[in-house]
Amino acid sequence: MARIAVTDGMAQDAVALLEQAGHEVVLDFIEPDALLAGALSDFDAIIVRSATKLSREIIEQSGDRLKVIGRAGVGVDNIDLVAAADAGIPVVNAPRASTQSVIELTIGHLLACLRHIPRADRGMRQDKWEKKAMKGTELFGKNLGLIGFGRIAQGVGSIAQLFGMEIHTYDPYLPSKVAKDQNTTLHKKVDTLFQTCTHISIHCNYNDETHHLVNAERIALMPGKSFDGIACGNHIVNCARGGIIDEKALLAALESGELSSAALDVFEQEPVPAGNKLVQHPHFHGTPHIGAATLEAQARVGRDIALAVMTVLDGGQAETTVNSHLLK
């Protein structure tokens, strides 16, 4: 029997498949403070969301007896992976559970910012009829770029394309018989692919080369017109991971007219500050990071990394460790 912290909630589904295996499951936070001081070294494993961030010193004191670590979720970068391999410890994730409902939000977004529905509600709800003010465009006719073209931006492809968008990518590491397949150009550079659409829309992991990737010169370059003739602003959605947008270059843009509208479910900082101008903005809506938030995905979440976690606690190796490239 294994000791199995879950730190930031869990389905009870998925708690309930934990102990019918024999294990114990304590549904807790853990204060920063008490991980610092060793918390973990009472845990055979934890699963943590994005609330709890395990940096190398909260690794490296969890002594010996933490055997793995879940990521209920895609991203890992509220964990040290190095510091866990050093420690001899796998990282596994649950990367397929929220797909669909990231795809659906994000096609959710992008209606919303060119259709004006959270600032015609907004202006409902003061008893304004701003009918005039509230001329959108379609999605229909446009280009519509994604940065990173894993599951979900493929997803999200599909389904624009249905629109009548064109689908462009940009993703360093994608075959290009993968991009042919699913009708969609790709670019050789970030650059072009921000000079040819007005709609983009991030699905890239946040690392040191994807910082700030969106920034005030690649939104300059964003042409304001699409190729069907029509001036439909620029519009950029972001479902992925806070910090790959500059949100001050965002702001700018959105103060400037260089940008029409702006969506986040993710943000540099979580939660956001109190007086953020970003989310006061009028041509901005945000959602407080959602993305796997359905019924749904967080039953297929816990799941995932319920029986994940389980391999590695009897000795296998799961499909999803992110880490085991690094793994001595």
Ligand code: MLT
Second form
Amino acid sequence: MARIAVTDGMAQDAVALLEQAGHEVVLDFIEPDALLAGALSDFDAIIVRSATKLSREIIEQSGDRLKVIGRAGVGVDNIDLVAAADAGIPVVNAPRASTQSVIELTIGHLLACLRHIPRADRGMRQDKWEKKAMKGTELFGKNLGLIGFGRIAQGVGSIAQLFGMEIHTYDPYLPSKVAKDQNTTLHKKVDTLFQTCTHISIHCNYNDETHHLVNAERIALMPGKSFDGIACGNHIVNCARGGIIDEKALLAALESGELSSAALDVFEQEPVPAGNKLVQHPHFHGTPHIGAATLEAQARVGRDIALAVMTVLDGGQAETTVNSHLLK
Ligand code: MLT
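The block above covers the form predicted on its own; next, return the form predicted together with the ligand.
The complete assembly is shown below, putting the previous chain first.
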């Protein structure tokens, strides 16, 4: 029987799955100070989402008992993968479980941007009938640039094609055949994607390479006019990770009118500090990192991560181990 810390919550069915297998599940957030003081040395496994950060210092304080780290979700930027591998600890995630939910949220944000849905709603709550100020544009006939072209971006691309959008992508790791099969133009340089697309959605990982990949210079390249001749303005959506967009540059572009709208589900600092000017800009709307927050995704994430963690605890190798290349 293993003792498993679940620090950022997990679907009840997944907890039951672990308990039915005879494991003890401790469902409780552990403060960073307690983690640094070695709180994990009492556990065989820990399952986190994005709130718990597992730094090298914390992993090094975890002692010999910890056998596996589970990330209930996709992004592993809150876990020091090298430090985990140095300690001989596999990190496993649930990469496919939330794909559909993030696709749907991205499309929702895109449509909300172009038809001013959040702004119109804010006005109605103040008894305003701002019909003339809410003239929008269609997705039809516009170029959508997808930065990163993994499962989520491909799903977004397929739906956007049904709306009549042309899909462009920048993904330095993508075999050109995949882009071709998806009827998508693959750009070798991210700058040409910005030059070509009035609508951009982010779907890459956050790392040193992608830090502030969306910056003032690149936003300035966006054409503001679509290939069908409509002055549709420029629009950016990010449901991937904070830090890929330079938020100061995003706000400046909204203020100057270079960008007509922006919608973020993820931020450089989460939770977003009170009084954040970007969040208050009338042409911005946001959601508090809810890409995977659906009943369906959380049920899948919980089941997938519980199974992966139990595979490692049973001495096996989970298919979704993300630091296997680093383990000695
Ligand atoms: C993920 O990486 O799975 C999502 O961003 C959801 C989350 O972090 O909670």
